[in-house]
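The chain below stands alone, shown as structure tokens; this is the form predicted alone.
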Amino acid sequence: MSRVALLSEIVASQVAAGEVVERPASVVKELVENSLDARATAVEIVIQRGGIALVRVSDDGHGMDRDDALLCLERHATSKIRTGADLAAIATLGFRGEALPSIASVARFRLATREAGALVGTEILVNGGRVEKVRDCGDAPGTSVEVRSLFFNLPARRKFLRSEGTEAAHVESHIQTLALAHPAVRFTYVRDGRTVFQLPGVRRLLDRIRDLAGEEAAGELTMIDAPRQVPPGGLKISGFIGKPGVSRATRMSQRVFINGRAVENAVVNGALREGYHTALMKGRYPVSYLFLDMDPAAVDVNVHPSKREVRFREPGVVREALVAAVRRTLEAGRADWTRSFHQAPLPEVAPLVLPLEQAQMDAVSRPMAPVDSGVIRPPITRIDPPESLFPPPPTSARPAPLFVPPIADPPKPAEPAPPKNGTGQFNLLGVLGRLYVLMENKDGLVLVDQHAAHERILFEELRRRLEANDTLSQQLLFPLTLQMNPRDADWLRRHLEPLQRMGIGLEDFGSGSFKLDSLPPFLQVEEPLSLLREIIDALQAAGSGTSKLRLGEEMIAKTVCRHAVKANDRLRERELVRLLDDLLACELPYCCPHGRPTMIQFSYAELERKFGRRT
């Protein structure tokens, strides 16, 4: 007896529906994508009971004649592609020809469509995959699809659906995503007879973001700074990303669109993270509304039935372009960010940090003593203000009072006239709790974390040395041996150069053995091999697309944290001024290398609300 049987069309469609139709939100997504492919300028979505009882999507697209309306309900019938070669350059949202027959096989289905010039339209009723009626209808030009009683003939699938509120939330999320991808299209969403939102078609993406996320969320964004001239077929990057300090605990606020399609891609996620790098705290994720327009042949969307996953033909090119665009955007905003903290020139003061070359030479030339581990631990020169900058600690354990800079020592320069370019000046008010520098600018009160600010200054100085290949190495008294398994050893051999650029002397001895004979002089560690393993693990986790010049930045960030000005370190006014000058000269002055903010602004309007002067 034969054990292999050919499935019926209805059963085959139900099997296919398991991949395409996961929940009511999947139905909405597929139907709205069809409307957008039909060049609709207005789309209305109506649901009841979270989409389980009813999903209706109506549009004003080009519609279909009767033959196309009947054919579109057949499996693998589509107007988007014709040959296998078309799969290499898909420019539409849909192309598989599976959505409509899959949906019709697991619901009570109605399709009403009419072309713009036709006298009558076509209505088709389908019940669980069986066509019941085909007749004329007088609907408006466009297409309307009703899906009722989803999974009525598959109770096992229906019981896996969540509550009506949860399903409705998924539906709304999909609609918002599609509305963001197509801001020129008018969207109306009605849930259980109540209009949730009506989004007019807009020209600017920021207006659509403001309509969906609110004015406050839109104000936290900055426009992507991308080259205006893009070669034909090249990668064009546009959209908005969150300003430094704006982040979320999950990736839910990362919206990525490729050729108008909402996607999820590890390359893009990694590039966003690397672009922010030290402007983002660990465990936090950037906010993004990111649009990538590229040659359809350069991206493969035929990876998964849901079409959410894509693959790039040249992922390294995409990653590098995106990292560069994000970093350029963050750095371009520095001028606007520092405009509120402009300061008139002051007399020259002693530098707040020792020149790095001198600190390194001191570390190399001083006597060194071996420790038990056989590793030389040179005395580390603190890269911070000289001892004379700090007065003796107070004898009382009480918190230090507000420190007001002296008026007569040093003498203050004459108050300069306000700049003609409209930028404000800040007035140094004092230090709160021996940590927070208080300033006043034209917008209100500014608090500066002196430790975080000094961390950023030292970090960028050391990073410049690393990028210039100006990092010294300190020889260990006794070389150490690192043993790696074959896979890790092969990876390490291919990445010896970036480690050596960090000042880590590593040599391949063969058979998975490596000799460690030097470390950067500013690095003080008790277990060099443990540190090296941590660095290697971090490099492997970062992936091959990570910029080699940034592979050592985490090590630098940890180092400067120990050497920066600490809380309770008291600085005189001239030293505070120099600290602020150096901070505002940084590439990313917004935050420390760990992503914490260096400055916080309290506007006059906010202060007036706190004191009840305004509502």
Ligand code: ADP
Contents of the next structure:
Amino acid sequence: MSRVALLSEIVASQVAAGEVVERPASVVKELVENSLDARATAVEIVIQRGGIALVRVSDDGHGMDRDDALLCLERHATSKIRTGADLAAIATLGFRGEALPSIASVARFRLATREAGALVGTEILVNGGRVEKVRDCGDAPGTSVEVRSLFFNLPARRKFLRSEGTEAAHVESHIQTLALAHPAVRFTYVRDGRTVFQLPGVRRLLDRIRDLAGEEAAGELTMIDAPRQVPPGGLKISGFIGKPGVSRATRMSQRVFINGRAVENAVVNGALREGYHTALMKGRYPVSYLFLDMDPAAVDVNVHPSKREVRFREPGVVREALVAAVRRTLEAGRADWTRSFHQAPLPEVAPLVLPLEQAQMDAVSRPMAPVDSGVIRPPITRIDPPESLFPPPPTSARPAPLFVPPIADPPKPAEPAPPKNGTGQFNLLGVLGRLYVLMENKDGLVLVDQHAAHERILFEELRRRLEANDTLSQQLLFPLTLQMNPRDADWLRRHLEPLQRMGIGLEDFGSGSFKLDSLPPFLQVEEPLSLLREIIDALQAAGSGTSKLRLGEEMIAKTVCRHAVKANDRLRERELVRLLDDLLACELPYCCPHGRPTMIQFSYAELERKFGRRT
Ligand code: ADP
Ligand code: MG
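Return the form predicted together with the ligand of this protein as a structure block, the form predicted alone having already been given.
Below, the chain from earlier opens the complete complex, with every other chain and molecule after it.
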């Protein structure tokens, strides 16, 4: 008896539907993608009962003539590719020619379509894969596809559907994603007779984001700083990412589009994370509306039927460009940030005397000395000054940080001084709980976490040294031996040189053992071996494409904390001023090397709301 038989077309389509049509949201996605491929300028999505009872997608795209309308319901019928070679460079959202027949095989299906110049349109009714009617129709030019009673003929699949609310939420999220990728297209979404949103076609992505996510969410974003013009076929990076300090607990807000297609891609995710590096807290995810446009031949979208996954031909190139763009963007955002703390002069508010302890009282009780930038600090009028606690005006352009880590020689004087910001527009009020420095600026109250601030300063100082090849190494009293498993040993062997440059003296003794004889002086720890192991783990986890510099940064970030001013270390005013000056001179002043904020602003508006002066 023969056991092998060809499946009927309908069953084959139902099998394919298993991959393409998972739930109502996937129907919506496929249909809207078709509308976009047909160059629609307006798309309307209507659903009922979570899309299980009805999904209807109508567009004003180019439509189909009767032959095409009939053909598009056949499996592997597509207008988007012709040959195997076309697969190598897909520029449309669809290309598999599977969606329509698959959907039609698991629902009651109606297609109405009409080309712009045609006298009449075509209407086709399909029931569970069987074409039941083909006739003329008078619909407007464009295409409308109606999908009713999804999975009516596949009860097993139907059982897997969740509540109507959950299904509708998936639908909405897919529409949002598609709408973000195509801001110029007008989208209307109607659920159970109620219009959920109507997005006008807009020219700018940010307007679409604002329409979808709201003013506040849009305000958390900063535009990617990358070349607008790229050579033909080159990689263009655009869109928006969250400002430093903006993050989410899940990856949900991390949206990535490659050639207009929403995708999930580990290379991109990794690069985003690395770009944020110390501006992102552990376990948090960046917010992004990231658009990569590249030669379609440089990316393979034919990885999975849902087309959510892509593969880059040259992942390294994409990764590097992206890391650089994210970094540049975050560091450029610094200018904005500094401005917001510095701009206009302070309002005339009588300073408050806080009930500080005597030492702190001493520290805040004098008009501040002019700083080198020439900015005169607004005087703080308080209690009579005791003997001077204030440093003479600094002579060098950039004073050495007060809290230099135990590294022997001072920073090279030849080093060009970074632009000086000064705390000119801050008024120091005092210190709360020996941790939070209280200041006022034009907008209200500013709180600085002195520990986090100092971590950031130390981190950047050490990184500068690393970049300048200026890290010192301290001989260990007794060299230690490190035993590694073969994989780690191999990794270590390949990274001996960069580790050396960071001041970690390691020598390969063969068969997985290494001798450790020196460490950077800022790594003063009781258990050098376990720390080293920790560092190596972290560095390995950071990925193979990681730059040497990044390896160093990672290590510094992990260790800097041990040396920073602690929460309850009491600082004098001049130390505080220096701390703030140094912080503002940092490249990324707004967060510590672990991504926690260093400063928080409470605006007058916020305070007024809290005190009920304003609603
Ligand atoms: P694919 O999109 O992968 O080509 P589909 O099964 O989704 O496969 O669609 C088959 C074909 O039907 C498309 O290639 C396209 O030519 C045509 N088509 C589908 N939807 C529309 C639409 N909304 N407007 C115009 N043509 C469409
Ligand atoms: Mg399609």
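Just so you know, these numbers come straight off a predicted model, no measurement behind them. Throughout, rigid core stands for the largest set of C-alpha atoms superposing within 1.5 Å between the two forms. Numbering follows the first chain given and starts at 1.
After superposing the rigid core, is the C-alpha displacement of residue 115 2 Å or more between these two forms?
No; that C-alpha moves by less than 2 Å between these two forms.
Is_shifted residue 264 between these two forms (CA, 2 Å cut-off, rigid core):
Comparing forms between these two forms, the residue 264 CA shifts below 2 Å.
Superposed on the rigid core, does the Cα of residue 195 end up 2 angstroms or more away between these two forms?
Where the cores coincide, residue 195 shows only a C-alpha shift between these two forms that is less than 2 Å.
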